[in-house]
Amino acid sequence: MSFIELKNINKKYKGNEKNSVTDFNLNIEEKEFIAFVGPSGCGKSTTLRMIAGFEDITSGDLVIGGQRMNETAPAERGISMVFQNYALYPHMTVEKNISYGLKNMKVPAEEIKKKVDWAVDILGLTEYRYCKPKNLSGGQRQRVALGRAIVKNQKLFLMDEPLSNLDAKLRVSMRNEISQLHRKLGSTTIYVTHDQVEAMTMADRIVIMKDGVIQQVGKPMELYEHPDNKFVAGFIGSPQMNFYDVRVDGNCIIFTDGSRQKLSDSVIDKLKGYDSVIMGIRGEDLKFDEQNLGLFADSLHKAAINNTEIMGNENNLYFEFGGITSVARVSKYEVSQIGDQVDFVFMPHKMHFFDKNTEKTIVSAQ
């Protein structure tokens, strides 16, 4: 039996025609770090709030540690939660904010001091122990919120977009801190975010949601390399995967501008019966180097660069091809200027194909 089981969970708010969450099924093991990710309104925070007990479950079963929790009060579910807005008491010091929940739980003063000492040390807050929230940075406030959660020594941590109020640099450092904290505590963590980079870099498994429905569950690289559908393929990865409407013609696909791309025999077999499909390919699988241009010379394509992004460790090159603005992710040594005419090839074994009607994957990259 898994530590947490969500069985056919549905949530429908009064007055709404559609469910906010539909038929959500997921098993979570102890010590796993699970990320719920998806666009705004996809149901990820609603699902987290149902696990916490802040939202009623319309139908289905929530089981934690072998016990059904649907009607159990939030305080009795063995959960600590970290919110987006920190929810710190402005008139209390760091120490008192962290210890407040323990005092309400009637924990002995000596034990509270030990727990607070441990929390401020592990979170690097020792020098801010007697400061109030107004004197702290956003990252320090978030650490205080984490400290208040970890001192309760619960087996399950729920985090609802805890880094969304921080600047980009601070988000990167806090991602690392939360990941390390998760490993040190050996807790089970469910983390909600709209940022696929956070999910990819932190989670053991990712749950991708859209319109209240799970689209795919898997390890980060499973989702990246073998998406179940076009939505998952486009949501995971930056820059986004390039998608082309193409016609299937024998052993080739034909783009809207007439360009042709040869296919392998294995792909041709899987595309039998399809007149047209969506082809997807990631930016790093468009190649401009001489070795690949020579290797796949029978499917050479031409384009004119219309924009560049110099990222430092890599470059993004933009150009029009196949009816869309395409992007290629290349090394920092491959620099093109706006207006440059370039030759490129698609890596044939890295192409994905999707059904135009269902958008489900027909062929995944090899």
Given for the second form:
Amino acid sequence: MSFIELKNINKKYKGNEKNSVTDFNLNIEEKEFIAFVGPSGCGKSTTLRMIAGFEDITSGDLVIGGQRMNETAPAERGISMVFQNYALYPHMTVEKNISYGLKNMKVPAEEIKKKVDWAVDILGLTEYRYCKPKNLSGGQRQRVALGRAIVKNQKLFLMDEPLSNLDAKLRVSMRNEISQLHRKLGSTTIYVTHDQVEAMTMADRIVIMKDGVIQQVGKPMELYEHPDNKFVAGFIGSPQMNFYDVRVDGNCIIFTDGSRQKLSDSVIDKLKGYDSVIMGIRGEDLKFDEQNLGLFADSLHKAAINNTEIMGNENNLYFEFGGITSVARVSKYEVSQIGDQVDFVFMPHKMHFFDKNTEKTIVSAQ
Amino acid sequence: MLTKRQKRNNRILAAVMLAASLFFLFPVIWMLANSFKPDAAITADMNSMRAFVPPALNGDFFSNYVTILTNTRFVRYMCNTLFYAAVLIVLGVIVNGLAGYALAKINFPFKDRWLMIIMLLMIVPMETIITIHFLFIAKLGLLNTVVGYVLPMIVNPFNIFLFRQVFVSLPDDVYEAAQLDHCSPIKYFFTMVLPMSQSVVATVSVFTFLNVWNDYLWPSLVFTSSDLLTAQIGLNAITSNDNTTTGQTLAVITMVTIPVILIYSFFSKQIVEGVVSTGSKEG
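Having seen the form predicted alone, I'd like the form predicted in complex with its partner chain now, please.
Below is the entire complex, every chain and molecule, led by the chain shown above.
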């Protein structure tokens, strides 16, 4: 039996025609770090709030530690939560914010002091112990919220977009801190985010959602390499995967601009019965170097660079190909200028093919 | 950086405002100056600028005040009023605050209609329903009691509205965090909601104090016992006594007026903050 089981969970708000969450099934093991990720309105926060007990479950069962929790009050579910807007008590000092729950739980004063000492130390808040939240920066406030969550020794941490209010640099460092904290405490964590980078870098497993429905559950690299459908393929990875409408013709696919790409026999076998499909390929699987151009010379393509993004460690090159603006991710040494005419190839074993109607994966990269 | 013209305009504006405030302060200055004088001096100074100047500081300077404080029950009336105000502030903040919280944060049937009714009640003047209050209190046998005086004054639609307007903007996730911290709803109200809404609590407290301090009609109906009278009723009782001199009358009026002015000057910032944060003003 898993530590947390979500069985056929549905959520329908009064007055809405459609479900906000539909048939959500998921088992979470103890000490796992799970990320719910998806675009705004996909139902990830609603699901988290149902687990927390802040939203009623319309149908289905929520089981935590072997006990059905659908009707259990939030405080009795054995959870701690970190909120998007920190939800600190503005009139209380850092110390009081962290110890408030423990006091209500009638923990002896000695123990409270010990726990608060430990939390402020581990989170680097010692010098802000007697400050009020209004005198703290965003990162410090989020640390206080984390402190409030960790002192209660709960087995399950829920985090609802905890880093979305922080600037990019702070987000990266807090990401690292949360990951380390998770490893140190060993508590099960469910982390909601719309940022796929956060999900990829922190989670043991990712749950990708769209319109209240789970699209795929898997380890970060599983989702990246073997997406179940076009949505997952497009959502995970930056820059986004290039998607081309292509026609299948013999052992080739033909792009809308007439360019041809030869395919391997195994791929052609799987595409049997399809006239046209969607081909997807990630930016880093478009190659411009001499070696690859030589290796795949039978499907050489030409492009005129119309924009470049210099990222420092790598470059993104934009060009029109196959009826869309394509993006290629190249190393920082492969410098192209706007207007350059370049040859490139698709790495044949890195192409994904999706059904045009269902958008489900037909062939995934090998 | 202000331009020369803006600076000049500001100076003119300040001068005009100073003149206007002096004009409105004239009666207060006159009252204050004459409250220290014997009646003969008040009459003598009546037609000169000396009417606005207090007498020289000597042994009799505070005699009017001393007479009022020692020969009448004015101190008792003041203490009564302060006590009623304290009780009504505490009860008013709790009762109106809870009602405002319910209207802001709790879902119940016809919530919006209830709010509409409460807002409509704001336009009903106290004088129109005071007879009903009186009959009600009389039927309960509470005339001439503190409870009888306080009971109809606790609920105030305007205060409920003020609280509701502030509470509606309190973040819900703080309540959710408190729930996870094992905080009961009632404890949340007292330990989170009220401290987080200090400005509106201060505003309501000041309004309540001023209401009680300035109220004449309701205490004059409920109280007949001189032990329970408020400062305003006491003022009337003292000043209608034939033995009270004009100077003593002015001294009583000064003592009744000063707390109001002090409260306004000390809490004007909170009152403005509280009212501005609710997006409303007392009608």
